Every structure is written in C-alpha cells, then in structure tokens.
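In structure tokens, the next block holds one chain alone, the form predicted on its own.
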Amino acid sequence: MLPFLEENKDLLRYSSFHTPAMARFFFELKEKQDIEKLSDIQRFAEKNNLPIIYLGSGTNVVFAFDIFDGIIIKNTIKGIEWGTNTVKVAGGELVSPLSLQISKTRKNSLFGKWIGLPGTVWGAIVGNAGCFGFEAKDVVLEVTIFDIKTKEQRILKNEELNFSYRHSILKDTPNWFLIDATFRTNLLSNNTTDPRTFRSGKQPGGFTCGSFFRNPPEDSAGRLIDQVGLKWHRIGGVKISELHANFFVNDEKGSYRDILILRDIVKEKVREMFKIELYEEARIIENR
C-alpha cells in the first residue's frame, strides 16, 4: 500500500452530477513535484490489478458505480505564466477564469467564447472541448506530457495531438500525463454575444454535466430530444431540463441508475424516429 493514496473516498462532490459513489484509492495531484509519484501508483495499480481514472473538474463525467474497485486520480495542479501572445498554464486550471483573465487584456478574444465553460485546462485539451464554434484546437500549440511509463518529459506540438471532434491522442494514450499547455492569446472573435448571457437564458444550472449528447452532424441532440417528447421526462431523481433538452439534471437525490435510464429511453426513442444513434459526451465511468 503506497502511503499516499487515501482510501474509501466519498466522491460525491467530485462529479457535477452530485451522485453518491466511492472509490477504493484516491489521490489529487496538488503540486508538480507529486507528477513522480504516478509511475509509483501505476507500478501499485498493475501489481493489484486495479484500474486507473483521472479526473479534472468532473463536469462531463457520470461515476457509474456505488464503489470503484480502483484508484481515482484528481488534478488540481495550478499555474500560470504569460508570455507575449502566449499564456503557458497548468493542466488543473480551470477554463472559464484563464478565459475571462485573458479577455480582459484582450478585447473580443476568441477566449471569450469559453467564458463559463466549466472544466479544466487537462480535460479541455484531452476531449478537445468546444462551444460556439471554437474548440481547443484552435488555440493550442504545444502541450507538456510526462511519460508515465518512462519517467520522461515530452513536448507536443498541435499537430501531434491528433485533433477531431472532443477527441485528442490522449484519450488513447493513457501513459501520457499532460502538465501543462501553451495558447495563443491573440485569435479574435467576430461574435460579440457574451457566452454568460447566453448561457444563463437558455442552459440550466444545478447538478448537471453539461450538454450530455454529442451533436449529430448538421443538427442538434437537444432538438431530437425535444421532438420525441421528452423535455421534462424524469427517471426517480433525474429529469430532462425544461430550458434545454440535451441537459439531464439531478435534484440530489438521483442515482448513477438514474442517469443511465433515462440516457437509454432518449437514445432508443431518437433511433426510433428518426434513425440517429446519439453518442454520449458526458463520460461514463464504470467499474471493469
């Protein structure tokens, strides 16, 4: 047992859904120098044949479990240096308040479309994460990884990080660690809406992921799930919002199960009209 992993943690306030859940092993990734002790961890996970989950913000994310028989990994790392055009910052930023920092020195920045995106600077470039038509590809140009495997440091440039709709190399390469990321600041929006206006107006608070669909192309999950009737529809704790169709919201007292009934009643009655699988964007995190 590695002295540092606490055990049995209460998740609760680690996903925004605000499920009940627990894991095994627990560890948040506070300092840089803690980034050493993951090839530790990973050596104790193969040994005891436990699985590993890093987590941001949890903002997307569903714990599909009661108790993970595994090791959770929390990034909470912080720092930020500016340079000219550039902004280096640590992957346990979090978006909206990096976003709003550099609008504010920057008029009509293209940053400005993120203000009041929730989630991490991490999880922003591991999904590729994106609203109003500007997505972390845009801006990135390089990011820091540390190689789990080798102990090693390593700079990628945006191209090598194989960009594509909330999907980047990362997903697919768990032995990378991102430590931080390089932006350019200097990309400017023609959009002169504030994203907090128009969030507030027509996306719901309270404990919920976010958009939980993926969009299909050249429509709106949302718009097909509120065609097949089932704003408002609700499974025990959690119902489909009034405001915004493709947005699930828990009342505190809603279940994993919950979440994944109702998920599965939209995605058959979507198929059934009208002939369009829906893929989840939330990420759903399951024991093995």
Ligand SMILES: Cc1cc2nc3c(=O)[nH]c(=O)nc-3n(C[C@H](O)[C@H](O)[C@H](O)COP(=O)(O)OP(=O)(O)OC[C@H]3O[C@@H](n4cnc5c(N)ncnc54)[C@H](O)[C@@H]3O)c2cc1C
The other form holds:
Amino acid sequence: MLPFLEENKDLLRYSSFHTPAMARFFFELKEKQDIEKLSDIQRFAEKNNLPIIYLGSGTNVVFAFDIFDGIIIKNTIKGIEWGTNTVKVAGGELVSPLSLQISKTRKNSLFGKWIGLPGTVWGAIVGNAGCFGFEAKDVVLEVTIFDIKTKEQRILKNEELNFSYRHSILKDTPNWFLIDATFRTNLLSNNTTDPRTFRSGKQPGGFTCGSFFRNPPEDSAGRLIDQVGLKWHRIGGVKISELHANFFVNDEKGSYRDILILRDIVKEKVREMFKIELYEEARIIENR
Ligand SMILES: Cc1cc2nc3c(=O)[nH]c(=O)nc-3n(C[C@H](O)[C@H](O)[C@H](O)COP(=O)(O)OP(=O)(O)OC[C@H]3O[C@@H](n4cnc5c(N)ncnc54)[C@H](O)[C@@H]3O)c2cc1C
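Complement to the form predicted on its own: the form predicted together with this ligand:
Full assembly next; the chain just shown is listed first.
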C-alpha cells in the first residue's frame, strides 16, 4: 500500500451530479512534485489489477458505482505564467476564473465565451470543451504531458492533439498526464453578450453535468428530448430540466441508478421516434 493514497474515499462532492459514491483508493495532486508519484501509483495499480480514473472538477462524469474498485486521481495543481499574447496554465486551474482574468486584460477576448464554463483546464482540453462556437482547439498552442509509464515529459502541439467534437487524443491515452497548457490570448470575439446571462436564462443550476448527450450531426439532443415529451420527466431524485431538455438535474438526492434509468428511457424514446441513436457526452464511470 502507498502511504499517500487515501482509502475508502467519499466521492459525493467530487462530481457535479453529487450522487453518493466511494472510491477504494483516492489521490489528489496538489503540487507539481506530486506528479512523480503517478508512476508509483501506476505500478501499484498494475500489481493489484486496479483501474485508474483521472478527474478534474468532475463536471462531466457520472460515478456509476457504489464503491469504485480502483484508484481515482484528482488534479488540482495550480499555476499561471503570463506571456505576451499567451498564458501557460497548470491543468488543475479552473477555466472560468482564468477566462474572466484574460477578459479583464483584453476587451472582447474570445475567452469571454468561457466565463461560466465549469471544470478545469485539463478537463476542457481532454474533452475539447466548447460553447458559443468556441472550443479548446481554437486557443491551445501546446500542452506539456508527463508519460506515466516512461516518466518522460513531452510537448504536444495543437495539431498533435487530434481535436474533434468533445474529443482529443488525451481521452485515448490514459498514461499521459496533462501538466500544463499554453493558450493564445489575443483572439477576439465579435459577440459581446455575457455568456453568464445566456446560461442563467437557458440552463438550469444545481447538481448537473451540463449536456448529458452529444448533439447528433446537424441536430440538437435537447430538441429531440423535448420533442419526445420528456422535459420534466423524473426518475427518483433526478429529473430532466424544464429549461433545457439535455440537462439532467439531481434535485432530490438522486443516485446514479436514477440517472442511468433516465438515460435509457431517453435513448429508447428518441430511437423509437426519430431512429437516432444518442451517445453520452458525460463519461459514465463504472466498475469493470
Ligand atoms: C452546468 C454545466 C454546464 C456545462 N456547459 C458546458 C458547455 O457549455 N460546453 C462544454 O463543452 N461542456 C460543458 N459542461 C461540461 C464540463 O464543464 C466540461 O466538459 C469540462 O471541460 C469538464 O472539466 P472537468 O475538469 O470537470 O473534467 P472532469 O469531468 O473531471 O473529466 C472530464 C473527462 O475527462 C477525463 N479525463 C480527465 N483527465 C484525463 C486523462 N488524463 N486521461 C484520460 N481521460 C481524462 C475524465 O475521466 C472524464 O472523462 C458543463 C457542465 C456543467 C455542470
């Protein structure tokens, strides 16, 4: 057993859905030196046949287990280095305060669109987060990754990250830990609406993971769910938001089981009525 691993960790606060869950082992990276411990954790995991899951702020995940029989690693490493028209940011920094800071120094910055986007820099790059027509891929210059297996650091340029809709190469390379990302900060937006005003009018607050399903090509998952009449639909403590049908909200101490039942109902109804298959945008984390 590694002395720095926490055992039987309560995960309630570690996903934005706030469903009850525990992890057999848990580690939080708080400073750069902690990155070296990842190789020990990897070896420990291999020896004991335990899966590893990485987490930023947990705003795009469903913990679909009572006790995760593996290791959850959370990244909260902070650090910001300002350059001329660039900023180098540690993976554990939060996107929204960073975007606010950038927007204060540069009027009409493209980063203004990310104000109010929950989650870490790490999560945003892994999933190529985006809103209002602006995605991580538009501003990432390069990232530094630590290869947990070889213990080497590498710099990957934007083109090497294979960005696509809510996806980057980092989703398929669990041995690569994102240390930091360098963004360009001089791109401007011609839309000056404050995204927080838009979000507060069109998206629900509370315990949610944001859009639950990916939008099918040329369509919107929210529109389809609305059309099949599932707005307001509730299973246990979780309902489909009346404000935005692609948002599931845990407003009555629901569990992951409620979320998964609701997911299956939505998928079935949309398949039946539109012959369209919906796929989750949120990552459903299950025991193997
Ligand atoms: C109210 C609300 C509104 C939202 N609005 C938007 C929006 O407008 N646009 C949008 O794109 N998203 C939106 N989201 C979803 C979420 O904010 C983003 O996906 C965010 O970028 C996730 O960041 P995170 O740090 O919370 O990542 P987490 O949820 O902690 O992790 C995200 C995923 O990345 C994986 N991951 C993390 N690190 C690694 C790694 N090293 N290797 C492999 N996998 C890894 C995790 O396992 C998980 O699958 C919203 C969420 C909420 C709650």
